[in-house]
Each structure stands twice: as C-alpha cells, then as structure tokens.
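Take a look at this single chain, the form predicted on its own, given in structure tokens.
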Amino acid sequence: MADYNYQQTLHKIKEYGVVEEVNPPIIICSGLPGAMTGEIVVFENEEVGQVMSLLRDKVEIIIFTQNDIQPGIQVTRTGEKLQVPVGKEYLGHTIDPLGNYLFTAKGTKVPSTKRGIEVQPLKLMQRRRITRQLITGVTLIDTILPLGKGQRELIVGDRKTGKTSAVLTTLKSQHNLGDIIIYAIIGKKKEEIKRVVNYLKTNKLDNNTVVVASSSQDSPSLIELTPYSAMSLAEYFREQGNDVVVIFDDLSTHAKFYREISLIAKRFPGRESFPGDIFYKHAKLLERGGHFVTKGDKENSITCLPLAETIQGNLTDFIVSNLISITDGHILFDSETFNKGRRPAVNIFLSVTRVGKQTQSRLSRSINQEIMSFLIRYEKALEFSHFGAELSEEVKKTIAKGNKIYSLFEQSYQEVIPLEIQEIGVGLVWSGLFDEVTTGEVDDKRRVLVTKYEEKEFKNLVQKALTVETLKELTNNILAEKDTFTKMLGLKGAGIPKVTEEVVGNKVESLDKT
C-alpha cells in the first residue's frame, strides 16, 4: 500500500474533515463532502483508513492499524480506492494483507504492479468447464473424493482433526507439479503463522508459494482484508498464465472478526449476531475462483480451498452451512473417525465433491465406483462383527479386505502419493495380491512403491501399466509383472497367491458394465 503524505494530499484534494468519534477500528468524522465508499483517506498523523459508509452528514471510516487516533484531528480523502501490490517478487515470502513483508529483511523490493482488493468476478463467457483433476497426493481424497482444478471445495471439521495437515499435503503435491500456491492465514496466533512458514522453508516449498498472513493481534479490519488480498494476488498469477491454488485458513475466524467490526459499527445483528451480509461477503470472494480462459485462449484456474471449523461436527452451524451452499462440495474431517485412529480422518459418507469426478479418467472413475460401493458393504458388515466366530466367510472376507483398503488410505501429512501409485495400490489390494499380507503391512508396502516410483525403471513400468482403461486390465498387467512387483515390494514368491485371469475377471466383473 502506498505511503500518503497528509499535506500533499490535502493540497491536491482541497477538502478535509474532522474526527468526532473514535471506536476502534471505526472512526466517525464530519466534513469530506466528496467522499466515496471504499475510498482511501489519510489522517493528519499520516495514518491511513478507508471509507466504510456514508451517513447523513458524517463519514464512517475504518482504520487498518492499532495506533490511536484522537478526536479533533483532521483527515482528507485521496480520490483512490484500496489497492495492494501484486507480483512475482512475493514468491517465497510472507506478507500482510497490505503487501508489507513479514519475517523479511527491510529493503526487499515491493512490486510496482497494483490490483484492487475487491474486483468483479470474471463473467460466465470467460469460464470453462472443469476438466482437469487437482492431484492432492492424499490417496483417500484423490480416489474417493477427487477435486478438479478450479473447484471450490470446503475443508470442514472440528478443531485438531487434521484439516491443515491435509491442506499442507495438497500444497506439497501442487508445488511438485509447478502450480502457484497462495496460503491465506486469517487471524491466527503468530506462533501458528511461523509454524507454517517454517514448514514451507524446511521442506523447500516456498519458492512458488506466497503466505498472506494476519495475526490475532492485528486490527480486525486488517484481518477482514486477508482473504481478499490473497485472492487479488491469485488473480494476478492467473493472468500470468499459471494455475493457482488458494487456501483460506480459515473463514470461520474471518466471519467472527467481520462480526466484531459490524457490531462496533452498530449494524443490525442477525443469526448468532452475524451481520446480514456475511453470506454475500464469502460468496463474492469464492466466486472469483474457477476455470477461466486467459490471454492467448489459454485455460488457467484458481482452485479455492476454504477451511471452516465446526463444533462437535455440527454441519448446521450458520457459517459452515453458508459455505457449504456456496462451494462445490465439502470434505468433512470427523472427530469420531479421528478417534478411531484413521489418518486422514475423513468421513467419506458425509463428504461431497460435485465436479471432481468429471475430471477423472475412466480407470479412476471405475475405481471410485467399485471402492465406494464396497465400503458401503464393509460398513454394513462391521455391524455384524460382534458375532465373532458365527460370522460367515463372506462377511469375514469383506471385513478383512475393507481393513486393508483403509490401511491403504492411511497416510501422514508429510507423504505425497502419486496418482499412479494410488491406482496401483488399489489394484494390488483388490486383485488379492495382498491377501497374504497383514493389514498393518499394506501401508508399508505402499511406502516401498512410492520410494521405488522415483526410479526410472520402475516409473516406466508403472506408466506402462497405466495405459489401460479399466481396473481389470490394470490388474492383469500387475499379474503379468508379478515378479517385478514381488522384488519391489520385498515379498517372497510364495507370498503371492496364484490368481488366474478368470478369478480376477470375476472380482471386477462389474467394471465391464460401467
């Protein structure tokens, strides 16, 4: 944000007002007959604010600092709307919503390009159907709840259930694929901000990442600007021909600070004391995401991943239900699932992705349909597990295979699984190649696959196997290369059951009907 000089601005505009009432971050002043909503104003002590609304004979101004402004001092308008610097110079750095560097030595170059903090979303004619999958690197999400580039997917759940961990895995995956990531940290503690920044630096993920952060000690008005500043930066990179992922951590906190501002400004409170325009505030923000046509008829996307916090898994919470209705689906991180020891703690059956499945290949869709229908049978089979020895063999096999599939989904936030390995892993479990392997060992075998995937010879083998269109053919390819997979997975030859093409065909027969 530009530095304004009060005397120079007053000489140019020739119009001033006087502060009459101070109720931080809201200032009421008289005068300024030519003021516009959203216009930048500068006070006599060089502090900067923005016109919030126009009253009958006064002007309501919001300030961005915690510094005191005394009644009686003068203020003048600038004739300019709020803009923030945007540019590639911010890559690898942490900034505040006004573009000032944080945790960076003074003298670092500030971009000369500026962009409005609130702009109109691109119109329908400039948008395209979402067709490309966003690879999160999380097996459960990519397999069961796939996301598309340009999708707006809500990450929701109770506190400390792994929402941020899943987002960091996605960030790492998209960094490896060359996308730009904008991480908006909204009203968090400074130690939480530093923890994220240190994670990015330690894992060398900061060269194409920008962190836009505001702490809980900042002015509520500065915190309220954070997601809009992050989105303006994302739009700049989109126009440069990049795919961008924007993470809003989190919009529940953003809503609370906006509620504080509105109550101080004496706005009429609605449900849970939130102002009536809170839905509009979040809707106009997330509407700026999507899949667009840019210069040269190229297609680029802004994928929005807003986070929201629930209390005891209550999805009817006012802010959460608002965001669910705005976004293209939600991924629920469940406390009950978390307490069962599953990581990530995603409740598959209460999560939704509305446009992600249309981005999957035929193979991926077949896997999705088959595994999802099987997990429904698995959950029903668990209801009979208390019968113990009286269970039928079919139910026992269903429970055993379900346990191995969930073991395949087990994943730490530091681990990114390539999509090819995810499909190979599902194929190995589904075809019965892991029947002789204990549930706990499935995750270890997959780790070997991920490690071996970096080797050129094995990578070529995997890509060769994935030229097929159905899981049946993929399984047959795995069986044809079973000696190679035996070696790679560290299994003994006798440990792999003899699975004929006829048996495999029976196990995936339903796929031929899709």
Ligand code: ATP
Contents of the next structure:
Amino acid sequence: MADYNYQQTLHKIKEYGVVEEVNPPIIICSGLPGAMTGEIVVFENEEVGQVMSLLRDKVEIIIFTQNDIQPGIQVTRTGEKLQVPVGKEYLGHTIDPLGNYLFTAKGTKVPSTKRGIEVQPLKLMQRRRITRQLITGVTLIDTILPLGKGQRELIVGDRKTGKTSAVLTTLKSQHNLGDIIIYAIIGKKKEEIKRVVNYLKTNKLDNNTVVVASSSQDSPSLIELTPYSAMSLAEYFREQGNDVVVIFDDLSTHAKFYREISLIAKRFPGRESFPGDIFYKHAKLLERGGHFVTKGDKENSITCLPLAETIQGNLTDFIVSNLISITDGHILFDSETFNKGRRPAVNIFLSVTRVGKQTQSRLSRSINQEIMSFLIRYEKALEFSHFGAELSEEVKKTIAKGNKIYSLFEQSYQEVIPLEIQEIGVGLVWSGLFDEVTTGEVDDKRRVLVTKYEEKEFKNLVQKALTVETLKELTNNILAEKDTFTKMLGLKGAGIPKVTEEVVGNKVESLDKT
Ligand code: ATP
Ligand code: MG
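I would like to compare: after the form predicted on its own, may I see the structure of the form predicted in complex with the ligand?
And the full complex, kicking off with our chain again.
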C-alpha cells in the first residue's frame, strides 16, 4: 500500500474526523461526512485504515497494524479504495497482504500496478467447462480423486494430518508444469511460514511462486485480508495468460479472525458466534476461481485449494459445511487413516471430486473405476478377515493386491510422481508383476521407474503402453513388455498369471455369500 501523508491528503479532501473510541483493530470516529465503505483513511500519525461501515453519525474504521491510536486525534479520508500492488516483481518472494516484502532486502522494487482487494468475479459468459486435469503428482489423488484446472477443492481434515504436505506436493508438481502458484498463509505460526518458504527454497520452486503471509501475531484485520489479497494477485497473473493455483492455508483460521473482528465491532453473533455474513465472505472469495476464456479465445484458470480444519473429523462443523457447499468437492484427511500409517492420510471413501473426473483420459477413468470398485471389495475382505475366519484363496489374493495398491498410494510429500508412472504402477500391480515385490519395496521400484522415465527409450515405451482405453488393455501391454519391466526392476517375473482377471476380477462372490 502506498504511503499517505496526512497534511497533503487533508489539503486535497478538506474533510476531517476525530477519533472517539479505540478498540483495536476497530476505531470509531466522528466527522468525515463524505466517507464511503472500503475507503482508505489516514490518521494524524500517518497510520492508515479502511472504512468498515458507516454508522448513523459515526464512521467505523479498521486498522491493519497494531500501532497505538489515541482518542482525540484527527483522521482524514483519501477518496481511494483499498488496493494492493500486483506484479511479476513478487515472483519468488514472500509478501504481507498489503504487498510489503517480508524476508527481502529493503529497497526491493514494489510493482507499480495496483488492483482492488475485492473485485467482481468474472461473469458466466467468460467461464468455461473444466476440461484440463490438474496434475497433483500425488498418486492417490490423481488416480482416485482427480482435480481439474479451475476447480475449487477443499482440503479438509483434523490437525496434523498432512493437509499442508499434500498441497506442497501439488505445488511442486504444478510449478514444474509451468503454473503460477500463490500460497496464502493465513494467521499461522511464524514457524509454519518458515516451513513453506524453506520448502520452496530447497526444492527450487520459488521462481513461479508468491507466498502471501500473515502470522498469528499480526492484526486480525491484516490476517482477514490475506486470502483476498492473494486472490487479487492470482487474478493479475491470470490476466497475463497464466494458469494459476491459489492455496488458502487455511480458511478455518480466517473465519476465526473474522469472527474476532466482528465481535469487537459488536456485530450480532450467529451460529458458533460467527457473524451472519461469513458464508457470503467465503463464497465471494472462491467464486473468483474457475476456468475462463479471455481475449483471443485464450483459456486460463484459477484453481482454488482452500484448506480447513476439522475437530475430531466433524464435517458438520459450521465453517467446514459452509465450505463444502461452496466448493466442487473435498479431500478428507483423517486421523484414523493417519494413525494407520498411511501417507497421505486421505479417507478415499468420504472424499468427493465433482468436476475432476471429466478431465481424465479414458484410460485414467477406467483405472479410476476399476481401482475404486476393487478397493470397496478389498475393504470388505479386510473386515471379513478380522473375524479370524479361514480365508479362501481369492480373498487372500484380494487382500494382498489391495495392500499393494495402498503401498502404491504411499508417498512422501517431497515426491512428485508423473501421471504416466502412476498409471504404469497400477498396471504393474494389476498384471501381477509386482506380486513378488514387498510393500516396503514398492517405493524403491517406483523411484527406478521415475528416474528411468527421463530416458527417451523408456518414455516411448511407457507412452506406447498407455495408448489404450482400459486398465485391462494396459495390463496386456505391460505383460507384452514383461521382460523389459522385470529386467529393469530386478524382478524374477516368475509365476505371473496369464489372465489377470482371475486374480483381481469379480471373484469375491464367495465373500459376499458368507
Ligand atoms: P496443521 O493442522 O498443523 O496445519 P497439517 O494437517 O497441515 O497440520 P502437516 O503439517 O502437513 O499437517 O503434516 C503433519 C505431519 O505429517 C508433518 O510432520 C509431516 O511431515 C507429516 N506428513 C504428512 N504427509 C506426509 C507424507 N506424505 N510423507 C511423510 N510425512 C508426511
Ligand atoms: Mg497445515
């Protein structure tokens, strides 16, 4: 935000008010008859604030710093609405919601272009059906819960279940594919900001990324501003023709700070003491995401990944259920899955993606359907096995195969797996080539595939194998290249069944009958 000089502004506007009541971050002033909501005001001590609302004969102002304002001092208005600087200069940097650099040497150039914080979202005519997949690099998400570019997907779960970690993998993957990433850290601890910034640095992801951060020690008004400021920046990059991913970490915290401001401003508290307009606030923010077409029929998108925190997995919590109804689906991380040792700890059966599936290729869709229905059978078989009953060969095979699929989903958040390798991995499990690989070894074998994928010859082989429409055909292609895969992965390749369906097909009827 630009620096304002009190005397100069007063000279221009010729209108002033006097501070009557101070209740940080809310200031009540008398005077200023021409004030409008959202307008920037300047206090006598050069402190800057924004008009929050107009009372009958007073003006309610919100300030963004925690500096002292005394009753009795004067304030004038600027006639300007709150705007933030936006520009390429910010790439690779961490800024606060007002566009000031954090962790950057003083004197670094601030962009001269400015943009409003709360702008109207693009109209229906400029929106398009979501058609391109957003590759997250997380096997579980890309195969089972695919996301599309322009989708708004909620990442929701209990504390410390790996929400941030999953979006960091997505960030890495999309960064490498050339998207611009805006990471909004909303009212988090300073260590959390450091963690994200360090991750970007060590993984060399900072050239296409901007972190917009506010810490829990900042003023609630500054924290409240964070997601809107990040979105304005995202819109700027979208207008430059980029696909943008914007991450809000997290909106539960945002809602809490907004509640704090509203209670201080004596707004009538509603459910769980949140003000009545919290739904509107979040809907207005996320509505700015989507898949758009701009001048010259060029397509670009803003994908929104808001995070939200649940308490003991409660999805009916006010803010979370609001967000679920605003977004196009949610990925649920739960502590139970986390405690089982699964990383990422996604509860597959309670997660939803509404528009992502339409972006998948026929093969990916086939893999998605087959694996999903297989996992349901697997869970059933697993439940059944807990009774200690003697298991038939088929049930044992289902369990073994299911374990293998889950170990394929197992992935460190530092690791990005190309979509092609994810699909080949599923094909390898499905064809039985991975039967002799222990669950612990899956990771190593996959790493071999990822490294090999950089070689042209292997890349061609993989891409040729993937030019089919069903998982069954893919399996056949892999079996046709059995020797290449077994040699490369150091497998024996013994005892591979001819017809794979015998192992994984619909042969669990015996289980349903019992
Ligand atoms: P918070 O509620 O504090 O925001 P969170 O849900 O964002 O937490 P993270 O901080 O991402 O969770 O992860 C919690 C812990 O789990 C971290 O120590 C992280 O290293 C570990 N973790 C999460 N996902 C993975 C993964 N895929 N591989 C390895 N470790 C993981
Ligand atoms: Mg987190």
